[in-house]
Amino acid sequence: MSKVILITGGSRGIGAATARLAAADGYAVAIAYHQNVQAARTVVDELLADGHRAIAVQADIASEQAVGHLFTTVDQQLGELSGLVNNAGVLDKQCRVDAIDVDRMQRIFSTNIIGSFLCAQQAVRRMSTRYQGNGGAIVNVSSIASRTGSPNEYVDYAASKGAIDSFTIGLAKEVAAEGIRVNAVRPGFIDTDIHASGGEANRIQRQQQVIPMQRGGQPEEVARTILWLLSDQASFCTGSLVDVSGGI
């Protein structure tokens, strides 16, 4: 039986390329979406005429409902997790943090931060070998933001980034001798459009000049380490934050 992945975020940019190199490496793929369904059928159609098994799964993780029904779906359809990529996360229009209102930081954090823990549950529950699990690994997508701090443009989300780097330290030595691996990735100035949902598409052009290798970074970048961090090859590698910025 094929090793089986759950990618939150999947239908499109790093979730997207992830979902693409996992199937290519052997995973069964599951991906969660919030709202864009087509976006998600896409990609799924793709493994699939590809002879890869994957599936769509709609799921608004700041739910603990909803993340139960994603992960029972994934249990019934593709069987035993071996694991997770909470890789999920929005963010909303540039401003300074005097202009944030409570809806917004509400619905940055309780994507971002506690839909990846809600997920992250869900996987040791059944990754576990305290829960009779068989072991597996789990990467959370951070952002290089939770360093740099955002300033002027996305503080809330820098900080909710911040959170997920604390969070993948504490959860990595909670369940180091359990058989799961925890790690996170740190993206810089990527292309995706979760620039364009900020309110600046060209963003990484603007920014271009403050990254030590003078470009952007593609999704399959992240991708790649996302899948060196799942891999038997990444063995001794928990709890740790791998940047992947272009040297920001």
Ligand code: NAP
Contents of the next structure:
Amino acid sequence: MSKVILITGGSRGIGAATARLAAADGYAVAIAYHQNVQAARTVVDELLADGHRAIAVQADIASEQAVGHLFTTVDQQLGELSGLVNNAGVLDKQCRVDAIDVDRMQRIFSTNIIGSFLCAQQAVRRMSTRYQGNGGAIVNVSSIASRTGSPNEYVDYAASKGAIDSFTIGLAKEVAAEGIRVNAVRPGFIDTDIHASGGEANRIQRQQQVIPMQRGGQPEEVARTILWLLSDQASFCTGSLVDVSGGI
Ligand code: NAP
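Switch from the form predicted on its own to the form predicted together with this ligand and print that structure.
What follows is the entire complex, opening with the chain shown before.
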């Protein structure tokens, strides 16, 4: 049987690229999406047409109940989980900290931080030898924003990614002796829809000159690093934060 992987936010951008590479590497792939059912269907139909095992599950990762249902569905439809990519993440319109309202703060933190915690809890309960699991790997998708702070854009988002870095280090140490490795990738400017949701679809073009490699990255360039961290090739890596950022 193929290894089973769950990728949150696997319907678009970095998550969709990771789903395609994971399937090509032989994983049975579950993707979780929030609202855009058509995008999720497109990814899954493509994987199925290529002969892979794949499912899409609607779930708001900020909801404990929805996350429970998501993991149960993966158990039932694909089998024993061996990998989780905590990729789903959101940001909001560019503005200063003094203009961020509390509803927005709660939405950013509950999706980016609490959502990643809830999914990791479910994965640990399945993969840890402490729970009679057979081990596995978790990759959290952080951001270089965790060290740049994203001033005048979205400090709330950057702070949520700072929390993901600490979460990665702490969880890695908790489960290192239980057969689970936990690492993070920290992408830089990657060509996806997320910049449009911040109100500036051409953000990468504006920032190009400050990137040492003078270009934005492609989702596949992040996905390859995620797949490597999930694989046995990274067997002695845990608690690592790997920048995929063109040198920024
Ligand atoms: P994207 O293109 O905007 O895609 C976001 C994905 O997350 C979609 O599949 C979306 O599903 C899903 N999602 C959003 N909220 C969700 C929720 N509450 N529950 C479940 N799924 C949810 O984003 P991306 O650029 O690929 O980013 C992926 C990750 O990389 C994020 O964590 C982001 O912070 C990080 N990152 C991106 C960049 C970059 O430059 N692109 C840089 C650094 C870090 P729906 O389509 O159904 O809404």
